[in-house]
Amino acid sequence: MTVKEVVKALNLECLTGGEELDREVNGGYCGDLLSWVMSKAQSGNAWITIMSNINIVAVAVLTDVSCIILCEDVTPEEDCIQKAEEQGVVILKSSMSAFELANKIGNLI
C-alpha cells in the first residue's frame, strides 16, 4: 500500500509530500523518543508520533521511513515543514491517537 492510499483510507492531512506519496508503506512504528525510533523504526514504516520539531525530519531520513504521521492534531513547527520538503520527507497529520492510527494501519497492510 502506498502513502497516498493510506492518506485516502484514513483521511489524513498532507502537510508535505509530492512524488514521495507513491512510496510503499510496509508497516508502522509508534514512538516519541527520537533515539529509540532511530534504533527501532524500519525502512518503509509509517512512523506515528506526537513529536513536531525539526529533529523528526533527521530521524525520518536516517531510518528511511515512508512517512511521519503526527497524531492527536499535533502541528509541526514551520522550520520542520520546510526541512521536510527540502529532504523529501512526507509529514501527515491526524486527529486520531497513536493507538487508533496504529490499529487502522495494521488492518490496512
Second form
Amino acid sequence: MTVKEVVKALNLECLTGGEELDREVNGGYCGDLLSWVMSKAQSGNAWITIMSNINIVAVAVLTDVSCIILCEDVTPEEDCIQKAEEQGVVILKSSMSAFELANKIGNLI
Amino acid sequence: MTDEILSLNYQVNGSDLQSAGVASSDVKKVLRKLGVSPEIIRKVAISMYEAEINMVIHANGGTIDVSISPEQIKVVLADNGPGIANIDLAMKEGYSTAPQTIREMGFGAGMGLPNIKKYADIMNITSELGKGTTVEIIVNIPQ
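With the form predicted on its own in hand, show me what the form predicted together with the partner chain looks like.
Every chain and every other molecule in the complex is listed next, the one we just looked at coming first.
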C-alpha cells in the first residue's frame, strides 16, 4: 500500500509530500526518542511520533522512512515543514493516538 | 576497483541544533550516487548522525572529514569541546549528560555512542578533558 493510499484510508492531513506519496509503506515504527528511531526504524516504514521539531526531518532522511505521521494533532513548527519540503520528506498529521494509528496501519498493509 | 579516494569536509555549527544532520544527509546522498548498497549507507548514516549530533549538543560544533574509497568509508569528527571524563561510562546505553532542553527535543537518550559502536565496523574515540574529542568511524565495504 502506498503512502497516498494510507492517507486516503485513514483520512490523514497531508502537510508535505510530492512524488514521495507514491512510496510503498512496508511497516511502521512508533517512537519519540530520535536515537532510538534512528537505530530501529527501517527503510519504507511509516514513522508515528509526537516529536515535531525540525530534527525529525534529518532522522526521516537518514532512516529512509516512507513518511512521518504526527499523531494526537501535534503541529510541526514552520521550519520543520519547510525543511521537509526541501528534503522530499512526507509529513502527515492525525488526531488519532500512536496506538490507534499503528493498529489501523497494521490492518491496512 | 581503483584506489581513488573521495574526500568531503564539513564544518558543523555548534549553536544550531536545527541544522544538525546536514553533513550526514549530504554524505548519504553522495554514497547513494556512488551506488553504495543501502545497508552500508544505513550504517554510515546512523553512526555519523549520532556523532554529528553529539558534537552540536556537547562540544559547540567541530569539523568532519569523510574519505570514501572502494574498500571503506572513514568519518573523522573532531571537536574542541570539553572532552569526555569517562569514556567507558559514556559508552553505556542510557547514560547521558545532555541537558533537559535537549531531551525535550528527543535527544539525550544515552544511545548516541552505543549506536555508533553498533553500526560502525570500527570506532575509535580519543578525548582529553578541556581539549576536545575525536571520533573515528570506519564502515567497510564488502568486496
